[in-house]
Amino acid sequence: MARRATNPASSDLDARKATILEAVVSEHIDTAQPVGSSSVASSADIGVSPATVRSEMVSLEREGYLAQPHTSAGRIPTDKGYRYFVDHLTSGVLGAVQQQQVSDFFANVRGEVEDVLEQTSTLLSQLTRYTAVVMGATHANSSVLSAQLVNIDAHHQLLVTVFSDGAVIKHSLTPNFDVNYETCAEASRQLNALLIGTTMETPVQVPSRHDHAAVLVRDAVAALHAQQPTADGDNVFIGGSSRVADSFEGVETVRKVLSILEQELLVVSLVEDMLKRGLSVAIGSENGFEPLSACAVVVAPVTIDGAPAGAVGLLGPTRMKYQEAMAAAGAVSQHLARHFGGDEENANH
């Protein structure tokens, strides 16, 4: 089964109730239309008149799973109605296509980490046909793999420290002293035994000496260590905003779901929150943001060695295609997590 996205207060209903509630849905996943008691009783394997089915979906509507939005209207499904069928989901697998489309891509993107981060969100929008967001971790918990000092000229040196789970990041120093190529393989040399296999949070013990290499030790350690994590959103890339369009009816709410996209810092906190909640699909009311509440999200963590990298996740319609979503995600964050790394060559093992 697929991992509870979930409160697991969550009612069960009888088998029979589940199996129309689960037609109703996936029929108004298909087509967006309100869905008929004879056309649940024609599609589902219940064995059961439409008036028995009807009869169950008054029921359903009474119990909240279902709505009625016109008086001779069909049925759809409420937010509680698609958190039971997502909660009953089974585990969905990427289509082969889909499956080397992926492989393919991570087997030749390259470039620095957020080259890499941008692209995988276009890839995923482009597998779903949803907007896609991938987050970056914060480095926060990744050790540094080298530090390198380049000597621009005499007062201008740039630090390059890379880190394992892919990041480079670059700092800039300008000494008050004159520095040459001697010096500043030295001052390399010094912060390579000082920080590697360390992490931002670890407490270093700089040189207290005043020679110019220790000086520019120290000057880099300080430039490196004062880029706090935080939960910016230097670090989300968003693809695909333009199918929001596509996804939502009414102006209006296409309007609310781009102008939560335009603010990084709330998709972050969006997706920081589910990922503490525990869930991996938040539907309707459940993201905690009212211009959302026609949405669903679904997240799927990045982890490297068991520590935190980031994560990806889906916007759509509460009428998303959610085993596919699921697949993608899930298929899309395992693939991360083996590029950075560095095991990507077994991505399909």
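Following the display of the form predicted on its own, present the structure of the form predicted together with another copy of the chain.
Next comes a single chain, given without company.
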């Protein structure tokens, strides 16, 4: 037991074990069935008999890469097995048809940023047959181009703020005094002067007077700054959630996954957590959400001019086609960056 040192820190397997593990994983991804020793032995380039494969499999199982549903069945990969597989994956390339599909999409897409992101999420989910997530950039680093207070009626004003990234955010004010047109216009003027050029995180020197306009200005600034830039969820688009239903066979699993997807803030935090940890793939329990323990998540950041500008992601079963998914996510994230970044470059040029 102690002789053959099992080195837990080493994630390296001897070459043959690696080949076997990879064969098991990729066949299981294709067939969704437990994989037996004979099909591994016959497949590919292992010039070795099933018996030898079996003894290697026993060892792989001891080390936690494989599991056996029951005694007389083949092996299926554990999360750790998938992890090894993914870590040793040569990065694939998107198929030509799909590449064309992506190019066509970005050549023809038009409309507001939100519409583009929404449609992108649908595209990505069609490309991969998995559920797709597309997140836009937070407005935290954008500066205010215009802030306007609109008088809806005497007790309702709307602060409409336009940011340099094209985002428009509104906040309702409901003061407990009557506001006439002039007061509102005056407050609007002050807000504009005060906020233009600031970001949502810049502290602002609000007027300390007590006249109605000043109160409106203070309330408006407070409303604007109260907004959690990360936690708004306005900028998250989930496409192809119906794919969840054909990724898992149990209705109960489908329900659990859907109920997570419903809470877009959870999805945002999951993706951001992955980006923060530098992960591009989270397998099973790695994603930290128990209801998603049957899922794998692939993410790719969208980077414009070196700055983070959102992310795209894919959610599928742990036996997802990682190579395809990563290729698709990567391609779409790059196209997105070019789509939005390219414009700005032209303009700044």
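Numbering follows the first chain given and starts at 1. The model shown is predicted, which means the values in this text are computed figures rather than measured ones. Just so we're on the same page, rigid core means the largest C-alpha set that superposes within 1.5 Å between forms.
**Q** Answer yes if the Cα of Ser247 shifts by 2 angstroms or more between the two forms on a rigid-core superposition, and no otherwise.
**A** After core superposition, the displacement of the Ser247 C-alpha between the two forms stays below 2 Å, so no.
**Q** Rigid core fitted, then: does Ala193 show a CA shift of 2 angstroms or greater between the two forms?
**A** It does shift by 2 Å or more.
**Q** Arg110: CA shift of at least 2 Å between the two forms after core fit?
**A** Comparing forms between the two forms, the Arg110 CA shifts below 2 Å.
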